[in-house]
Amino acid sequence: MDVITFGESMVLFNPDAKGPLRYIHTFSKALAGAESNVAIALARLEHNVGWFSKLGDDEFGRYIECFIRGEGVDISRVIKDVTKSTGLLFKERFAHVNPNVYYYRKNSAASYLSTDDIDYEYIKSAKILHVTGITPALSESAKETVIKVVDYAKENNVIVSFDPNIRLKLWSIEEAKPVILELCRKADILFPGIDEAEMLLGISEPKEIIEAFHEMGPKMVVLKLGKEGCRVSDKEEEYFVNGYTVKTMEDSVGAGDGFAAGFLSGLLRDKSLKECGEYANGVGAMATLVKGDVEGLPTYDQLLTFIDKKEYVDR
């Protein structure tokens, strides 16, 4: 595997209008879910990705199974828990506006996600692991775990990727902080958002955040700015790369997981730092152009025609 990643996947209903979820009457259905975004993104870009969380032994749990799998995604470390449900989460639209997020989570089977689920062999068997800041919100056990595989991962060389990912409607900073701190100094590359710098660090300059990430150990710190793109350092090297212009955002969510897989692709695909850092920005960028939280993803030929690093043929 290239790339092994594990997380909450939820089954997302979108509004088909605009409005209070209290007058909308129809909903798309599709999936949600940081860590699955960025297998989906990886194995877009060609490459051999693998993902894994508990489910519930229910239909969504099995959409989300099929969705994932016809990515070409490997889930065969998925486990399916007769006794919990799967996750839901809801989105809630408004004109110009990102939208708001309502989660029915709690108690849902990738919650009960455990140190006795994993097949550490199989985490072994990958150049990168990829973790978020979600899963260790869920509960006690999901912390345990991301800490656990965490530290396999690092004693047995293999590359520890770290988007914080604070989601405050999940955890309070004060329960939060500590935590991500914690995988912040474990991470050998880490994708802080700058907002997420400020809340983690209480610093605002990208280059003063970059510095005191660096200090707590990450070799790779690429720091999302936005619209404006990114500053990316290996400790040797540091780069601002500008980000690419979206004319009509249809849908942010899933765009920093999208970032976070354009920059492994690139590191994958031994690109320099600023490539990788474009590849970042321009899967990001995509993301947004289609509502939802995958469907927007490129293929490899298409990043590179929309990054200029192809040339486009339509007919």
Second form
There are 6 protein chains.
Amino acid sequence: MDVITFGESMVLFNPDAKGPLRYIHTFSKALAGAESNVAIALARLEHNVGWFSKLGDDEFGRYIECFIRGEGVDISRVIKDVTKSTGLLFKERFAHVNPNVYYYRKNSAASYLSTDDIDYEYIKSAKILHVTGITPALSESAKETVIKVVDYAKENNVIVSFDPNIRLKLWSIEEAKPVILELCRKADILFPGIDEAEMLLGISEPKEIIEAFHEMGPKMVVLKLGKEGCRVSDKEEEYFVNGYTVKTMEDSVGAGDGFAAGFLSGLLRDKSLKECGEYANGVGAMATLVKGDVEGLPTYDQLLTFIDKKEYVDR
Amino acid sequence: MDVITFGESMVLFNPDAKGPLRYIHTFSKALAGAESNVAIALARLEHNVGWFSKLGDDEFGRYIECFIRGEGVDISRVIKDVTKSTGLLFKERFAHVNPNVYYYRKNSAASYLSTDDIDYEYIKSAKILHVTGITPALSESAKETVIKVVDYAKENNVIVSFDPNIRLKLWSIEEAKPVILELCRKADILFPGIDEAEMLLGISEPKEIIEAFHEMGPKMVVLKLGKEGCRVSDKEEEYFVNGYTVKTMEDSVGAGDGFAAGFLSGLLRDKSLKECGEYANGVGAMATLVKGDVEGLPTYDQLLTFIDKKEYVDR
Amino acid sequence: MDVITFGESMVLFNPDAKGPLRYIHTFSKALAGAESNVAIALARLEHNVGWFSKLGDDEFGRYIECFIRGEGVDISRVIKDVTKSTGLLFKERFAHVNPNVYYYRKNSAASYLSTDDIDYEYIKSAKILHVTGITPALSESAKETVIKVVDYAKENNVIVSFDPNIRLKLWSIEEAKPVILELCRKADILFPGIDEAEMLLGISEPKEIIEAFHEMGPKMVVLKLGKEGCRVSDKEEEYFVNGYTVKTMEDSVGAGDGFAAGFLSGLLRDKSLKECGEYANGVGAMATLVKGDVEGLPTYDQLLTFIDKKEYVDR
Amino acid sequence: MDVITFGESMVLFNPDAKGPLRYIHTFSKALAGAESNVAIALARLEHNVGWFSKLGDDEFGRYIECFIRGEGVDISRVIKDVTKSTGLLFKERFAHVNPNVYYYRKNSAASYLSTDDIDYEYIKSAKILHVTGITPALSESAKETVIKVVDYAKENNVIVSFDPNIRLKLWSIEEAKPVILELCRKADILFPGIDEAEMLLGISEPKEIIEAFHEMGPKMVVLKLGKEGCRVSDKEEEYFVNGYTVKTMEDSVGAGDGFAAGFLSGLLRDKSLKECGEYANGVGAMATLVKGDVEGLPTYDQLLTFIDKKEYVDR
Amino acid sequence: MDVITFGESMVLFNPDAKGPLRYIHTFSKALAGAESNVAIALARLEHNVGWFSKLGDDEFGRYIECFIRGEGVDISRVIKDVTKSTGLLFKERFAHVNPNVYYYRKNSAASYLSTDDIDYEYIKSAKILHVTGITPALSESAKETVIKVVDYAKENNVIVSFDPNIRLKLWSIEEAKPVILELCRKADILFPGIDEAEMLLGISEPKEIIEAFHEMGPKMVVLKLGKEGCRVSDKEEEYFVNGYTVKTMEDSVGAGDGFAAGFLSGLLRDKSLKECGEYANGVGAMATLVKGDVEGLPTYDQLLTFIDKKEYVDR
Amino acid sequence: MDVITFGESMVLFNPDAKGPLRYIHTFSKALAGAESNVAIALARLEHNVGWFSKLGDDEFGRYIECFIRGEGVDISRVIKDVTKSTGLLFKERFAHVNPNVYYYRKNSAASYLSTDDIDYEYIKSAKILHVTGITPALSESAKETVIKVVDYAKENNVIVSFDPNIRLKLWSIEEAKPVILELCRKADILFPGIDEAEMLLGISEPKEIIEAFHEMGPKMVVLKLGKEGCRVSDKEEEYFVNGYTVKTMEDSVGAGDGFAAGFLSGLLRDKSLKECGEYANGVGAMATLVKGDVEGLPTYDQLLTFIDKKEYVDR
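Let me have the form predicted together with a further copy of the same chain next, following on from the form predicted alone.
Full assembly next; the chain just shown is listed first.
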């Protein structure tokens, strides 16, 4: 396996029109989940990827399995729990503000993920382990699991990639901060956003942020700067990599996951640090061009064409 | 108020096609809830009805409020809880077997219903209080609430109507039995089904069932016999009332609720026991002629025409 | 009752795509009606409101009843006419011009509204009576009714609020002018638009318009200036109140109705004249942020947040 | 022209689900009109047919024009009236009773059809003129027009075909009877149903009915007997023609129109009286096999195959 | 006939959402075809137009017939081939790039169009014959047919109108160039785009292009300049005609066909060269205001209003 | 691999309503393909299965890959051809006759499948190779490929399973017969239908058919008898296995593929011949209970429950 990742994927119900949900008559089913987004992005970029989570042994869980496996991701380590439900979320979209999200994930199967559910040999088989700051927010046992798997990976020379993904709907910043910082310290590659850096470190100057994170441990810090692009550093080199101007952003959800996948893909292909940053910017930008978390994610050929021509070209 | 009832109403998501949910792309929003079905049925039959529950202070809760109030039911005692979610359910329909139901109601706002949430003066204002065996299955506090409200009603000369509605998806028969039996004993009017009678009493002969329930307390026992019709008894008189032959049953869900409402409507109009049974059979049959829990419920004129001509006539 | 209003509500059929209707295959049902928009807006702002009209005793009439009652408006004085139909309208939408409207309201039940249909005690029970210039355009009897009810309200110290709402599709300016002017003279609160003022008075300078209307009788004149905001005057004070910049206007229909409701809500809460103008601007702006006449109307909390932060926040 | 016919065609809005319309969210546009059904049926059977009516000069009128012309019917004599609307109807479908119909055709453009709107040379050019009893029910002027055109046709040796089509939603039997009987007397070919015969003549025995109608004038009487088939008579010969057993009737609307068209097609092809009856039964049966008034109407090849094999075969 | 045109029309399947087709669940049927677009545009502008092609004798072919005939175009010369299929295409739409097109037209009925399929008397009956560069790209026999019909038209004093319409998905520029140039030489009226001129002639200066084409033969050259407008020349006069600023372009497909139709309509009405250019610009601009190839095409009244007020007004 | 199969899978477009396609506005995308149906059925029954075909390198090909891989089938040997298209089919459904099918698969990528496309080592890795009589009908090269792969399998002790699946839309019985018979002779397990046996052998008595096929070579003959069930024989034993009475058949397409998969699953689990027949009947029956080729296919647990209770139970 090139990359292994795990974390909760949910069935997403999208309203068929904008406005308050009470006036919406029909909803369409889709997939949501930061870690499975990264996995699918990497699979489309031709890497061997594994993803797992704990799912309810119900039709929603089977939908998630079929979708992710269909994208070419190994799901052999997914765990099914007949006594629990698969988590759901509903979006409420408006033209003028960010969508609202209604979660039905409390006590979901995934929140019962525990250290006993892990196939450690499988973890060891990966070049890179990718985790996010969402999983430790789900439950105490999920938090323990993330930390134990990360520790296990480090002990076994698996590179640890960490995207803080601080979700204040799931826990308070007071609860989140020590856990996220602990995982930052354990990570080899870190994907903070500028807002997250401010919440965690209280500083907002990019160069300072990178330095501060390096001091905590990570060898690679990839600071996301939104449309501006990103700043990448491996302690030896440091670059600002210009972003892409996307005139017709359709859906920003999933962009950060695509970004991380783009960077990891560059690493796995032994690209230079700067090229890794360009891949990250490219996949992130392309993800925003199509509605849905994963629908706009590019193949490797499409990514190269996009970076080259700065435009999206489906072959 | 003629009738007051309370209990959980949920947002129901109906798949737009039959078959396993993993292959279904779109879902339509509707309303579900045994007690609100009864309330809507009674409102359409021109009675003053009040219904309440505890709802999340979210768009799904507002949808439930608008729908039920739109039908002419008093919802002034609904309680909103900003910290909880409104319960949901998904149906999975097949041509050859009964629909599956996926509940997302654990820890819903309604399951936190407690004795402090009740406006007892409001309860006292009713001629009839109608409760079901679903509410005590939701949580310990919901169970206490049902019992306390029923006791309060009895003390204040409000007639207590009880539909056992045993849902084995919510609790085991072992858990359910003592609670349901306690409520049977407290009830003035009882609406058992023949299956429920068997589970509760271990007997299956209609006349015996009625006698057994009468001995427990209720003055009126209305035994549902499905398509056959029903057997009604007020200790003094007892009749078998023939059901209606419905060739094109569209949706059996909500039939039992319509049945109870039809009977109560007869009582409120001072009809004879036998006529009350005919109203019950009529509303129950008509509810099955249109898809949805409440869409087929008749106005009083429509009910009389149906009973008269044994056919459904929209004016 | 805080406010009572009456006037025709119709079933609106929205095409599911833009372009000439002959190429449109499916239409979605919704509600339309200036007065019921005002009533719903006020109900959402926590006032006691009553609305009525004459409806066909058919499914379209029942839909209108359920929708408006569902929003918490008192509809107890709605009249049903079994011999007439409920009015309809179809919209035809284009990206580049205002929608076309096809009315099927000639000889609708509402156009037969007459002075005999009115519950005058009900009118007397209101603090404010709100009427529009659409109703007198429907028929001779509807015109008489509006005038008689307005006169009755004035005699009984009910404040009369009037929105001219000149609809040249329903009558010519020659027919409309004398009637609208008569109602302006009778009104206590007047909500003219700048275009309407020009048609009625032949002048276009805001201050002059306000003065001219004051001379005709109304104590309060609220001149709508579109995106610019409004100018409010109660003879003693006069202010220009700045409007809100809405970047993503979704649907301008219903904005004027929300505007009037916002102003009346301020009055009912004893807010200062200027604050009333801010409420009017706020509700009007928020109505345009969601497609549909009433879907975007705010609760009182949402309105205050919007005015405060100048942004829409759903709790 | 082989056949010319005229009469109101309307835009039909079909609910996307069964049940009371107040609960239906979306409607689909289609075409309705007895005379245009006959015209389209004949065009599909390879005859030259003309149809006309008076339409609103609006998008609904243009839709009707495009649809009927698209089917190969000459619409060159359609009249447009900018001051009137095109008529509409809504269906309300139930599983267990016939659909309800809500008309919005009062004062429609077609109801203003008058004797001045007719191109008499065009009428003269036809072999057969087909009219129905719906048109005289629309208005006084429409009634005059039907009678004048029928008289004109007779004077000019155009065969007059008449389908009584008594619609009690449009006029009472008292109003209808004298007019329908007058048209029966003027007709050369008559297509009564057995119910209509009872209403008009007070007799119900097929042979007697045929005799009675012959005595009134018509040379050909084609008595529709529903699923049983029909009885055909040209005074010289008389046959009972067996109907087709259709197991899966999808939509009975339009069957009578297809029946009439089938008979006329036989006549135009100089088939024997009995064969004409078989064509009538065949087209009528095939019309019921597909939802919609005209969607199931057969080509001539399809009709022959159906009659031959007694099954529907699309080539 | 004022204008006769021929060429492949196909059934177009439009995805119901943007994004890669693999994620799209539903598709809507529509019509596509450059020549039928021109024919429909001319019919709506009140000219007598004939269009024909070879279609499969299947439901898709019948759909094309009904649609085009419905628009008032003569389709009497359409040929049906029971052994071939009607061509299809699927669109794949993105927010940020032009749509992809997936053709299923190889070996379609239309690609078998041959010189034997032509009714030469029909061709001779036209004032103008309009052809495009798409037809010769379909097959060898289609190419021969176009050339033979054009030659026949010229010999019989039918004006030949030619729109190069170079489609590099159907043939390479090497294959296309000699054929397109041959047809340019034969044409009386030529509608090149500026890109096409560059591909064919290697020059890009408008005045030079027009001169070069005039030298090849055509008396009229109408050079399309996109949003800028066009340059028209009949050897004697030459004008630049300003285009219309369309803020809300919905769909650019079909604009070129509308443009050609607008010009031909001007010619047929004996308008000045400059006015013909204005008609061309006007119809082209209006076609882009509504989604679909033909839905936005104006009537003559609508065109004049648009040109006059520079805005689209539906009557 | 337990089973490997190959053959064309296509994108299926289902009309959203019954009736002639020309009147259908929307179509839904699905998957079709006899061999992939078998593969999916086996994967759901917990076997390791591989399927491959040649697909266009387009979005329709990617859809097929994602769907089949999502179901847990190995698609690692799928071949992509950038120069060819993925095959399509449209269904046309009627209430009273079998659906029509419109193929767009001529010259599809799959029809170019050739002996060079095969990974023979992969074939060798299977316990069972399953092929159908559809593939040799696609093209000369596809026919050669089937025969070569079958021969290769036999040489390498891979059991050959063959379902004749004679499709007279793809080739005539004259063309089909020798090829199908050759494959019958090569097969180890044969799944003929009673109709196919008649076409191939000219006999219709079950026992005779089985004997005749055994004489040609196959060790196992599984004769499909539709609703009656099947007759299974391995030369030593022979049984008639009763079918299941399915009251609500939703969709018979895919039943034969499920039947074959059920039998092979029994074999792979070392079940007795009779049990294999029961599995075949069970999976075949269950496939018909849900619309779609694969949506109704059971898991192993569901199959056992169905066989046990003779009813479908989703866990």
